[in-house]
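There is one chain below, alone, in C-alpha cells, taken in the form predicted alone.
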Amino acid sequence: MHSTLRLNRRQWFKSSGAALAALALAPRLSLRAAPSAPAADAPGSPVGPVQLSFNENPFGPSPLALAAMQRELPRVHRYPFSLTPKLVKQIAEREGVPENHIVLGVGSGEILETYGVYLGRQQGEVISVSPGYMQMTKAMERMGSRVVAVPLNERLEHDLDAMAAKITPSTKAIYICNPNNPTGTIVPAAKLRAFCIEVSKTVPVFIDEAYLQCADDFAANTMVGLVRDGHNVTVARTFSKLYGLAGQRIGYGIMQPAMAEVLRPFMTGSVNLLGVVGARASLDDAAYVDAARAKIKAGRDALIAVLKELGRRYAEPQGNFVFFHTGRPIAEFQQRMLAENVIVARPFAPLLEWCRISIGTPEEMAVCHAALRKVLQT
C-alpha cells in the first residue's frame, strides 16, 4: 500500500466503537446508500453526475452478448429452463469441474445469501474481516449466527493468521472476498491456498472472487483448483463485474456436490432468460474480456497517478475500484464530490476517512480526476 497505514488493533476497536455508535444513532444504512443525484444523460457522459459508486463495468457487455440478448428479446415471455443446463455445462467446462459442482444464482449475491442462510441456521460463528463485503455474513447473522470481524492488516489485506486464530468449535464458515471489497487488495495466492487447504479440513471456506477477473493475474490467484481437488471450499463468481452484465443479475458458485445439493432448495427462483444468453455469449468472447480488463487497469492506474500526485495513501488495488484516504469524514467528502458531479461509494466503517471510487469510462474519470484535484487540495 502506498504510504503504509498504521492501524493497530486498539485503534481499530476504538474506531469501530465510535463508528458503531454513530451508526446506531443514524437511520439504517443500505448496502447501496450513496448521495442521490440525477442520472447522467448517457453512459460515459460528463454532463450529469458520473456514477462511480457501484463497481460496475462502465464499458458494458461484449458485442456478442448484446447481439445474443437482442436476438432473444421476442422470447422474453418464456422461461429460460431449456437454456440454463447449457450455461451450467459451459461454466463447468470452463472451470474444469463436473456440472454437479455448479449452482447458478441471481448474481453471485444469491449464492452468498443462500450459503449464509443455510449455515446461519446452525447459529454458530462466521469469521470475516472489517471492512469487508457483508452480504453472506449478514445473512448468517439474520439467521442467528454471530459475525467475528477481524481487522485488516496494515496493508488493508486479509490477515489470515489472525483469522485462523479466531476459529473455535462454534465456527461454521470463513468468508474471504478476494480481491477484498472495499479495499481492492488481494491475498498472496500461495498463502491463501495453504490457508484454505488447512482450514477447510474442519471449517468450510467461502472465497468470493467477484472482482478477481479484473486482477492482473486471474489464473494464478483463483482458488477454484481447490474445489477440483475436493477441498471444502466454495468459490463464487459473477457476470456483473468484468462481463458488464450487472443489470441482468447472473452469477454462480463452484462447490462440492454435497454443498450444492443442500443449497439448491434455498434458491429463490430462476435466473432470467436474457442473463443466461448474455452470459453464454460473454464466455465465448475472450477478446472482449481481455480488452475490458486492460481498459479497467488503465483507468485504475490513471486514478492512482492522481492520488500519488495529491499525496494520498491508497490500498494496492486489483479490482475495478480504488480505496484511498481522504483526510476528512467520508460524508463530507461524498457531498463535496457530488457538488463536482461525481458520486462515490458509501462509508465503510471503521475507516470513515477513506473512500472507494469505481473505475469509469475515460470521460467519467476525467471528471473524477478534476474533482479530486479540487476537493483534496482545499
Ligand SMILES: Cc1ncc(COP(=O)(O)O)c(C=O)c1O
Second form
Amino acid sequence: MHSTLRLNRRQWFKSSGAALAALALAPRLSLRAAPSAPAADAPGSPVGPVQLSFNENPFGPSPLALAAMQRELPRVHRYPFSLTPKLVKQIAEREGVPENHIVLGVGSGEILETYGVYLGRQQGEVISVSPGYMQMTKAMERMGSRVVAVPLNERLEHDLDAMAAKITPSTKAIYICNPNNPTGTIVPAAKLRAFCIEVSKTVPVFIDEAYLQCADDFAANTMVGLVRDGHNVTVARTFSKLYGLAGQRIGYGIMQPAMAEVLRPFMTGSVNLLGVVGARASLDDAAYVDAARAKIKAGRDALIAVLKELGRRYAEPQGNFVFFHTGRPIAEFQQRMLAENVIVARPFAPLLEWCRISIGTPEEMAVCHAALRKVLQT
Ligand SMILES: Cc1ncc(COP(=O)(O)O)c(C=O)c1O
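Shown: the form predicted alone; wanted: the form predicted in complex with the ligand:
What follows is the whole complex; the chain from before opens it.
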C-alpha cells in the first residue's frame, strides 16, 4: 500500500499487489468478500494525502487480470519463459504485425532505455521537446549523445516543423510522446503521419504511446500502421497506464525486426510471471478498459470544469492527467496542495508555474477540486 494514501480496505485489496499475497495466504478470502471497512475509511473519504502525481490508473486492473494473477500465484516459483511467447503472439495479433516486430520490456521504460542506449552509443543528437518525457533522451545522453530540446508551441503541443528544422547529419533519433507527458496534448494525426514517413527515411522515429489508450480516438492517432508499412518507426505501449498494471512492470515496443534484433541484447532482465498473465487477461477485457477510459475522461472533464471556474489556462488533455497554469512557483503550489492532502506532480522546467495532476477516483478528485478551489483562490 502506498504509505501516503489510506484507502478503504476494499479499494486497497483491489489496487495493491499485497492483495495477491494476502489471497495466497488465505485462499478462501475472495476479493468480493473483503471485510467491510471501518466508517472512517468509507468510500468518498480518503484520509491521507491523495496520490495524483504518477499518472497511474486509480481504478486498478481488470478483474480478469486480478483473477488470472491470483490463479497463477502458486506457480511463481517457475520462470515465465513458456508464457511470454503467448503474450507476444497475442500482442502481435492485436497490433497486426508479425511476432518478430514485438519486444517485451520491464515496463515500456525498458524499451525507451534500451533504444536510448543503443542509439546513444552513436554519440550524435536526439531531438525531443521541452517540457517532455525524458527517459529515452536521458539514456542517449548518458551514452554520450546530445539532447536537442525543441520548445512546445503556444498550445503546448509538439512543433513538428521546428523539430524537423533541427535535423542534421548528427541526428540519430527523434522522440515524440503522443499524448505528451506532462502536457497531455496530442499531435494532429495526419501531420504526425506525414512527418514520420518523411523523417524516418533518414532518422529513426520513436513514438511513445504510453497514454494514447486514454485518448478519445486511439485508432485515428496511433502510428502503429507505419510500423506495419515498413517505416523505421518504433511505437511503445505500456500496461502501466490504462490497463492499471503499473506495479507489474510490463510494456512493449512495436518496431522493424532489424531494430528488434539489435535492441534485444540490451535488455537487462525479463518480464515477470504475474505481469505476463495479468497483461494477457487485460488484453481480453475490452469492456473493463473501455469503462476505465470513460471514467478517466469524466475525471478529466470535471477537473477542466474546475480550472475554468477558477479562470486557469490549461493544455488540451488527452491522457490521464491535466497540465495547467498555477500562476505561482510550482514548489510553493505543491506545498499548498500537500497541506490540503493532495500530492501533485514534480516541476517540469521550464514551465515552473504550471502543474500536472493525474486523474484519480471520483472520491480523490473531490478532495483535489476542493484543494484547488482553496489554494488557487488565496
Ligand atoms: C510517457 C511515458 N512513457 C513511458 C513511461 C514508462 O512507463 P512504464 O515503464 O511503467 O511502462 C512513462 C511513465 O510514466 C511515461 O509517462
